Amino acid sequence: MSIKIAIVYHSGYGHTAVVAQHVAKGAGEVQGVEAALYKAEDLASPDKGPWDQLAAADAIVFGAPTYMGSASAPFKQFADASSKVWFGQGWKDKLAAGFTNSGSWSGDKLNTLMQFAILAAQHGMNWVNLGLMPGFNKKGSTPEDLNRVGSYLGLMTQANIDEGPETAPISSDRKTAELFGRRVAEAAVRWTKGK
């Protein structure tokens, strides 16, 4: 039996989709783990979309760009639609994690991760943080350091607004996303073995 990681994300310009793909890649490199991507806009209604796939997942990773200081509207629509699952506590005791991207270094991304963590808490889920020390914060460090944005609660990436998803976010953010996906997958392996 494989462990299933569902990555639910919205991407307005393609940058967050790239991050989601790298999270899935990292998760899928863990033996016995399958990672699948789901677009938040396909889950905008509680009665339409692959909700059964989320019900079968051992962990759900939330992802969205940070727009105007919070998660994008299509992701919020998915979050609101999940209230039907919340009512029956359908995701209780699953693992949860989150990632966000913005054009600015800060961009108030922490607020988006906090939205994800609160959503997970309301569902009775258990949060998995990034688990990496911050990079690019001392003399001699470079933008190629892992966790260059310096997040703890979840994964934060940054993409210049004048660059497309073929180049942004940069390679260090993509590698950090893969390590984050691996961390969630390894946590799910440990979590399911303990059931």
Contents of the next structure:
Protein chains: 4
Amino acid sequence: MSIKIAIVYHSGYGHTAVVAQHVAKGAGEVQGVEAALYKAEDLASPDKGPWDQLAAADAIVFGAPTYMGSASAPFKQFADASSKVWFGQGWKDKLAAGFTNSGSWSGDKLNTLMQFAILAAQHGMNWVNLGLMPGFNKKGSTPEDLNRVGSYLGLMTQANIDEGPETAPISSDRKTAELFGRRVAEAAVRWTKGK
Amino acid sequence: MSIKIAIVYHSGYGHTAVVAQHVAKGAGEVQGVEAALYKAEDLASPDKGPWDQLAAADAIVFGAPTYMGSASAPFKQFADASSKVWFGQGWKDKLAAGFTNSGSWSGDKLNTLMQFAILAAQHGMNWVNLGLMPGFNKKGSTPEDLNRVGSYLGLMTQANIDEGPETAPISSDRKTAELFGRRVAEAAVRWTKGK
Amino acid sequence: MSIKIAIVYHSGYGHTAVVAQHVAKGAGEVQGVEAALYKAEDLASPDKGPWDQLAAADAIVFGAPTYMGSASAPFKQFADASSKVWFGQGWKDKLAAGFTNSGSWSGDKLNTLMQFAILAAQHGMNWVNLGLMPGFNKKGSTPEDLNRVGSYLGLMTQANIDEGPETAPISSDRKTAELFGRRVAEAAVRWTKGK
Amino acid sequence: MSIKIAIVYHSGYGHTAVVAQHVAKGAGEVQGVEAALYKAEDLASPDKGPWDQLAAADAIVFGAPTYMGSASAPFKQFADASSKVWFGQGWKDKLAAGFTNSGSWSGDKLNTLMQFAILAAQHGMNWVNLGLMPGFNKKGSTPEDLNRVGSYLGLMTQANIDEGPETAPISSDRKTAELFGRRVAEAAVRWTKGK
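Show the same protein again, this time as the form predicted in complex with a further copy of the same chain rather than the form predicted on its own.
Okay, now the whole complex, with that chain kicking things off.
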């Protein structure tokens, strides 16, 4: 039996999609774990889309760019559509985690991660965080440090607003995303084993 | 010359619409102030809708139900669409304020108000709060107290999930909404006079 | 081998202490679980107090009244003192949860729970939420409903500002606290078993 | 008659003190404005310290380092001590604003700014934000950009953890602090004139 990690994300310009892929890659490298990507746009209505696959997941990871200080509208449509699942507490006791990208370093991304953590809590899902110490905060340290943005509640990445997803976010953020995916997957294995 | 208060709101089941009307009523009672209601759905795209009227407003009040722990998706579509205004900082130095309704007493409504305050800050809009002491927190006090939910950053109302907008939220919340509208209007008068 | 739940709390007037005791009671009723209460004041410095016992705990539950919109100062002194543990990531992969009390129904308690969740995330501790649907939100429902405040991220209780801890918070909040303690304990058992 | 800006801050290692001085400098450059610095430690009790001077201020700016995800404990002691003022709503209708420093770029500083905004709201104080577009988010842009951290709700600065306040935070943060002080001062002039 394999452990399933579902990554539900929205990406406006492709940067968050790249991050989602690296989260999936890191999760999938854990033995016995399968990670799958789902577009929030395909889950905009409670009556259509791969809701059954989310129901079968052991952990659901939320991902969206931070637009105007919170998760993008297409992600929020998915979140609102999940109220049908919420009503029956269908995701209760699954694990959850989250990631977000923006052009600025802070860029109010923490508010998006909080929004995700609160969404998870309404669903009764326990929350897995990033679990990495911050980088790029010493004399001589560089943006090539892992967790260069200095996040804890989930994964934060930064993509220059005039660069496409081929180059932004930079490689350290992509590696951080893989470690984050791995952490969520390992937590899901442990949580499932302990049942 | 009159001071203009624009109230941009979304309402799913009519409760938030009732609150919006009472906010408008309170604001409109201040001398020299005109309050107007705008549906977030009519501002879902940056290229369509009454954006000119928002540009002409002295204060913009954000209103939405709290769904799954944050402002409803239709409101968020308006917020994202406002990024075009943000890019030119078109609302800079206006005033802003916010209100939200949910079925539960806390119901994570504070997160929606924070989301509004952060949205306002991205626009460079200064934030006006509720300005009322909390009620319904003493022996013998009742839900007929003003600010019975005990909010500060903005207005919170509570509507029973099995009641329609004819009766929910109750009259104390409606009176609180009027005082909130008045407070925002008075702040807009003062802020405009001081220019 | 028993599972250990450490409850670190501050209480200014005794209400939060009562809640802490009910959280401990609920946790202790789970087979194989021992719950212990620690005063934040005894952990105000990194070099003094029962830090070893926190190090040995499987889950740490944070509790404090919400004062002026966030966790009380004596709790915050403990949180700051825990930066020594943070530096060595000594609590990484433990579980965490939180509760808060205030006089008002909302009373900005959500901000305190977020503060706790962020503190936990900095420590790399995964977060267990309340896991109860909200009450007191229907025609004819009463404050005797469980989770009457309508919280998700953790436990919120409400104590009238002119009542002592003998009677406030009311019994439904105390029962909710017990269920919350039980939930955290069951999660700690599962998380430890799955290791 | 001069406009008075009170800056209440705590600084653990001197970085936040430097930022506070630059905020004061920027505020003091506005005609008719006097800015004064107050240490949070001197306001730890409601019965001692320069509370009269805060009462006489037109705007109060809150400043603290972000420790373990929220404002430092000495600042929180001041915030709790201000509950006596809150009870009489002594600061109602003043302006408020806030700034915070940490070693990491995000470093959960947004949570500290939210904590400040909520504290201000409890006092009925309207909130002035940073009002600068974000920098350091384009190809070829550097940390010498203003608002390099990308903050909106207030001022965020970043100081390397192995550098003292002589060199950290860097000059762009200090210039940003001056512009922030200027913005708060200009808002206070306008708000007072409009009375």
